[in-house]
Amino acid sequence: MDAAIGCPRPINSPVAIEDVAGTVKDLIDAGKVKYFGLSEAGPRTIRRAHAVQPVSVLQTEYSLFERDVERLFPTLQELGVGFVAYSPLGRGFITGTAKPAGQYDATDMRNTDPRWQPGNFEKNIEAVGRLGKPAAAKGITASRLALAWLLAQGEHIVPIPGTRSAARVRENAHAADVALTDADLAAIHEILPTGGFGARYAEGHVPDWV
């Protein structure tokens, strides 16, 4: 099997990482799994896994909205780890399509996301706005540019856009044909220099990253 297998682990999980990655580890050397990936881990995590089963791939939230993984980059480059990014779009904001809170289905988490709350959300809108004119200047959508950025961050780097679309699937991956420029980058950043506006996650239920 060509595949790997996720681990995320549980805050207070009675269950030691290094037992989780020796269980996998068993399972790569009778070859019925192929690599071993973590999801939602921190720096101390993903080290103690990695001593006992090298970790090919961390997975974590990343997009031009949400930035606070770029700390743990540092580890995942010594150590050889990839990084998968999931929702690279700001959970469909950058796509264009944000309404505000409350005008989802009511078992949407957009509904109590502080980015889509009153005050951050209008800074949000304002913000893909804007990156409508370097994308506009590339001749492609603020979600392709986004996604170009992501890729742009680093080799290791692979974003995981969702969609029903067939349409957006061709366009989001022609995000890798896209080459930025060290002024198309500085542009990016000036928007949004270290993401958007709100939390990630409203107080209480922020990932535990040890």
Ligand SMILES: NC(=O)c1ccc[n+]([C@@H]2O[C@H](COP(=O)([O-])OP(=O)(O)OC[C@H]3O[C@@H](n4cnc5c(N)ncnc54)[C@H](OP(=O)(O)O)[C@@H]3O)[C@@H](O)[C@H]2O)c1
Second form
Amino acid sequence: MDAAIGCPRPINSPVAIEDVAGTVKDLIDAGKVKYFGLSEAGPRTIRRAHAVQPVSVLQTEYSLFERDVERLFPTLQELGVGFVAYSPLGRGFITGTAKPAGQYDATDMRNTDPRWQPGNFEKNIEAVGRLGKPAAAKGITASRLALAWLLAQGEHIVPIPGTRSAARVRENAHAADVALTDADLAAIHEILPTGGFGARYAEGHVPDWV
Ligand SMILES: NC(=O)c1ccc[n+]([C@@H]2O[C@H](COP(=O)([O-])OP(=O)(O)OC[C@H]3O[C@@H](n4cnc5c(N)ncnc54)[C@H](OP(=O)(O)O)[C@@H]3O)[C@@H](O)[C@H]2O)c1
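Complement to the form predicted on its own: the form predicted together with this ligand:
Every chain and every other molecule in the complex is listed next, the one we just looked at coming first.
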């Protein structure tokens, strides 16, 4: 549900989005800020903000494991808002490096992420393993295939994979060189038609707009 539906301001926020957008507009007018972006906002919040100061981009989680945000794409297209896909590798799951919950540092949220919990974890491991086949057929890794899939979803989509390794930055950047055919996309769709197994957040932590 959009946080702003039926509310003068987003739930849990004492500041109306119009006030936020107005403040950013003042900063843009003063030459101190170039663009206005939102993260994890719903359609109504985006429209309200956009009416005050055009929104350049929305950043929200999007990957082969997380497809909820696709429902916002018509709104983004209508308003001309770009899209930054965060956690495009499913927080690292779609790389073949996922470990079971409990094997990460104590502060790592993947320990409590539903997709890492027993039951979901094994199914997600299997799905990522199956992605290895269309990836290998193109001579690329599953990570690069997952990023290429995102790029193939629309011109307005820019994935921002996170990594602490320069070699992986290069590996991931080469996803832009991968052209997926209809057959590639169909093979990927067969493996992960609607997303990964398990919700993206534990109960009680779901963003308001969902
Ligand atoms: N707006 C928001 O609310 C929000 C929320 C979450 C994240 N973000 C942003 O989104 C970006 C990325 O998200 P994320 O880091 O959560 O998830 P991600 O990009 O889906 O996955 C990152 C994980 O994948 C691993 N990885 C990356 N490339 C790899 C490769 N080629 N092969 C194997 N493993 C690879 C990384 O490990 P290594 O480091 O060991 O390579 C890291 O553990 C960050 O810039 C983050 O700040 C924004």
